[in-house]
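Here we start with a single chain on its own, the form predicted on its own, put down as structure tokens.
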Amino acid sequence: MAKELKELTPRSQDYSQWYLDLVLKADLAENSAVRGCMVIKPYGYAIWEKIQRQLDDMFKETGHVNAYFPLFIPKSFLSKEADHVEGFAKECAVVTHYRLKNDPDGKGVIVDPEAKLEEELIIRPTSETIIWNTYRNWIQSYRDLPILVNQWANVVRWEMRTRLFLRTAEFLWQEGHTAHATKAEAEEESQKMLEVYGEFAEKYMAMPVVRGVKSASERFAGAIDTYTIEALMQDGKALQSGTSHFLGQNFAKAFDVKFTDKEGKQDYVWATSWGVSTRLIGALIMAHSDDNGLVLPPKLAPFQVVIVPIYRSEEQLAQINEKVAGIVSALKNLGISVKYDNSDNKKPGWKFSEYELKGVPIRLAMGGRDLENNTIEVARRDTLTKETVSCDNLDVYIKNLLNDIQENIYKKALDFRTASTINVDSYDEFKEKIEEGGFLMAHWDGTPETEEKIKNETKATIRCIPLEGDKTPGKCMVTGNPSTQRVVFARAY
């Protein structure tokens, strides 16, 4: 039974069956009846709350506070700025009428034709419009602002390729929406909200992250510039796993949402959006897994630390029970989540499997001989290494071992992608290395004709013009063109 539930594709066999294999058997998430939609499962839910809890207290140390807007959104107000329809509009599902009846051939149910609606409802993609429509009657004076609104929401895109958790057509999300007096503000706030997505990904998904600007074919529609981080997963692609957009005074114009200033004069209010979805479980397993399964960064993990009783009879079974009571408290009383799986309907080996493919960080596994030697076996997930130690102090082991796995997690992850990263410097080159994967840094003439010849020819996309790191200048490897800095170019999801 333990080696079934294990029995995943090898990454070198397969990358993408490996990765649906393990989001399947690791419980985190199933497709549903709904095409291109999908259930997620509590232990992949659980996961996102993780996520969620932590970015909300994180929004909220910025001075953000949290709103809901509907669902729907008029069609009308998609059609009031002209890059952001275009953006959307393959993508959209779109509600025509509000009832159905019985089928008069007894066929079970139609839709009403009787009951269209006046004006179709659009499953809202993004929130910009219904948001910014709202905001003009909450903005009078520079008084009104700034508006530092976020609310968790779900959108629909209407994807007809999808993969689990990386593109369905209905996910998870975050989008933030502000309002601001002056450009310098809402610049200063979309880069803001960078760094809190940047320091996220590394500091608790223990994802580097590239931070930069996108190119203007790669920007958000209806933004004036858009800010990413784009990470590096394991099979040398790219996944952009945050944006955060500076949207000038586009859907303030489209939705005349003016203020008075100081000086008592009328102008546009200014406005920044971001978000993360539930993309960035997809980006957690393929950044850290492995073939044996999940392997989750502590401060992501459901529980950081499972224990497994390994007994003989009921007697010995009640006094680990008793011993385990003392471990558990201690270590609850530092914060640190843990489960014991006593449960006698499954045999210790298979738990030990399922653990390890669930990617619980730290399992412990008390016998016998531990109990009368008070000790406890400690095996960690990232290396797949035991120890035996003392159960003395255990907490504050633990505790330390937690930090330790987070940051080799992350190690391994940085030291990946700087093995993964290289400079280019002729298109023939490029081409060559492009086949390998990774990030390549190139030289780019900053045109739309040569990104978009490159894409083309090799399927690789401009991820961002990185904010920091070498801008020397030179040549574009295609045109010879001069180029301003090299460019972060790599295939993506």
The other form holds:
There are 2 protein chains.
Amino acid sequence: MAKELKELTPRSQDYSQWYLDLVLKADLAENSAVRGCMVIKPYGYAIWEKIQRQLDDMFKETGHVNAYFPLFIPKSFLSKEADHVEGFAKECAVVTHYRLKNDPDGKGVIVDPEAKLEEELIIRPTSETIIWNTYRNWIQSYRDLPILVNQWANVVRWEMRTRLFLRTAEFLWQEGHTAHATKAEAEEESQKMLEVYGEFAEKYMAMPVVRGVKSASERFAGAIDTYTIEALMQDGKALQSGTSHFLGQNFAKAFDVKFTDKEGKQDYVWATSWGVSTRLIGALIMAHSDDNGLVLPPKLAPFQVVIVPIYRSEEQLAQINEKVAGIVSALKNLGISVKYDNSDNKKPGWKFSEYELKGVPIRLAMGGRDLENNTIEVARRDTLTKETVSCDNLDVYIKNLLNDIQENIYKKALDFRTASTINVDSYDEFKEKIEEGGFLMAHWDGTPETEEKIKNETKATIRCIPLEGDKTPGKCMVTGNPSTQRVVFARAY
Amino acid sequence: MAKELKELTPRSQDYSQWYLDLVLKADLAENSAVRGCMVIKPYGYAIWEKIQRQLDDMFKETGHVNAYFPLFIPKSFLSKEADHVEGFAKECAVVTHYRLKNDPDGKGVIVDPEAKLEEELIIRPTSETIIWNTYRNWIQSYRDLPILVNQWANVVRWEMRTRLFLRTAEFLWQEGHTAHATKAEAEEESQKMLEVYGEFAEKYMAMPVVRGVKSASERFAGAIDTYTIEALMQDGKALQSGTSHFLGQNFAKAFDVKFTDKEGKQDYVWATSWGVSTRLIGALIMAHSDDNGLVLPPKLAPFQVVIVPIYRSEEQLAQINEKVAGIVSALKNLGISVKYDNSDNKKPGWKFSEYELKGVPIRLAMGGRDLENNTIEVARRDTLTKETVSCDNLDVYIKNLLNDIQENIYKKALDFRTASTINVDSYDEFKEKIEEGGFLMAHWDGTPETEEKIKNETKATIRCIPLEGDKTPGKCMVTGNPSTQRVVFARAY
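If the one shown is the form predicted on its own, what is the structure of the form predicted together with another copy of the chain?
Time for the whole complex; same chain goes first.
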């Protein structure tokens, strides 16, 4: 029964069900009683904490500080930037009252009609409006710039079709909001933060990403340019993993935020915003995991090593406990997070499949023979291979192995993406190949009409216009009109 | 003008205005465009990050893990625990709709009447109800217990009279929610977490607190017992700084959360909850700061040391820069956070008063003579004293000095509290002494009626029934009826 509880629908059979099984059975998250809102369970939240800590360090290294702005946005603020309200009005939670009262009919509590707000409040779907309304008072002169602020917060977008981590009504994220004296500086900032995201995705999540710029129709509501990192999932679908927006002076104009430059001239302030969310956990799962469970890159695993004792008597357990204590302490000294699971209410086999399901990168097992031989069994989660090694210098061995695993997971994902990225030159070929998934590199004439036609006919969208790689011009696969470079098409989450 | 900008209303003249001046001028927080909601500015948020990091470590050391539950609570959940709904219904933000649409009259956007929720959602004022509804599915047997979960989150209580940090409509906090198999274990947990708060307040915030239990009328809505830490502010008013609740089986019964014990018997689960909030920043300010600005304990200061160069030429600045680089690196090696402010657009005098206002514990200043003599000027924020010391072994000197400052700030607050805590034996004396502020230790007959009378006549409340100290019985100062021990009375924030 324990085994069944941990069994996942195979990916080949039903990828969506496999994902859902995994999220639930690995105790990452579950749906709550509130439509579209998830409960992030401790193991899932521990991954988020790892993501947060690392990104926060990277933001601070690039000169940013954290702050906190209100959850609520006055309804009128949303309307001040035309594209912005168009993008968010259709999916926002609205607070209209501030009190409940006892139902005179005795049926619990009802909304008190006398406690109606003068102006409705929107739960922030993103914070540009409330933040730029605040920045107006913070900025007078070029000396007040740049402002490099980030916020860790919850946001709400009332999505109709939700999926754990990937698309939920409430999610956790960070949103950077910066203010600059020049256009060049703001553009540089938005690209710098894209690169922070790219580096994080590749070095920490072990997930290769394409860096690019969105087409006009896929831009953030209110942005001049939206930069994106796009990852490829194992089912051949793309997942937008982080975006960084050059907002121009749009929000400064909407909220009248001007500054005096060195020459005494007044101008509107230049802006960027950038964010990643708990969606990254969904990306992490879908990029690496297999039919046995999670595969976590060591740099983001809540614990990197688990040790399981295999014993026949209390006396033997005591000997193993003693031996393992030394190993645990040596590993911790090298900064490796380790859990020793000598709980006696579960059998080793149960523990093995449990930690496999939870994606712990390295499992160590020590039994009677190991005690005699000064050895330990080392199992890698990524390759599902085992070997028996000496306990001498085990700490250094494990440290190197964790690095190998991190690299191997990245390499595997990169090889998959390379194999799944193809150049396509005709629309007929495109329609055929899109059914197999992957990134299709094709020429496009740059018009929203062609983009829309392709989307309607194939469900594929332009993930981005890549910033790097092949920049050879060509002809649009649909219209034959000139194209400046190939762009990335894919079906996407 | 710079000086004026930093000047605070003296505490002796208007304590409330001094507090507000300080919060604004030290760039800690400000009111937002949303009634009762604050913007926590980067310097204020940096203090919160220090508080968070330390508390989070302490929670994890005591076996807790973090998780995240929805922002929204279905209205019907609130009603399930009778006292709970009574306590929170009057001040909650209610979401009734999930979409805006363009106003047909062209006046921006309006709430779409067709997008009305079937059941209204409350923005969490605290999460017992949504969490216990979730725990029902997590708990079947004693093997699933205890659950030791904490959440860092924002909550909303629609307070009518707000004050930055101390009482705001939205605030940030942590809320622990634990589930246990026995009453004794839950009681022990609630007291253990009170002690974590007590230790944090005293060792990190340098703020002495009285640990005690609340009288029935001051209990958390839904608790059997509320434990509290109470601090004394410089104006003689008390500030409740953290609470830990033994909830009995109230929420388990309301949400039908049962477990099977070792003998196969079913019983309801026992619960605790405990929380501290951004209110702690208000406590930190009011416990230690003075008419010149913030006084921060080194353990929670965003940076502990600031270094200011005093120079007459670019050449001299270059020499100071070089000398200071060595000092900065030596301090960082000892884990001391340090900022070197050699910005050339502000004068040293401006910087001195700025960092005084911001409560940086130690200010170092280096000028031409210091360069010659291998010395540096050391100014303590807590005592406002200065001395010139040798640069040899400066790192160790500073490290010890930071410890001295931490202890001195605590001692000063403790001495103040000791001097402001008096035994009072008659109600007449009580009415006289309460005007002077402080903790009044008096006998009380244990009835809510007497408590209410005292509150109405003197504005003093029972802050707590202390867990430690004098337990001698006596007679109630108001009714003459028996009292088991003296309790702490004060006017409070």
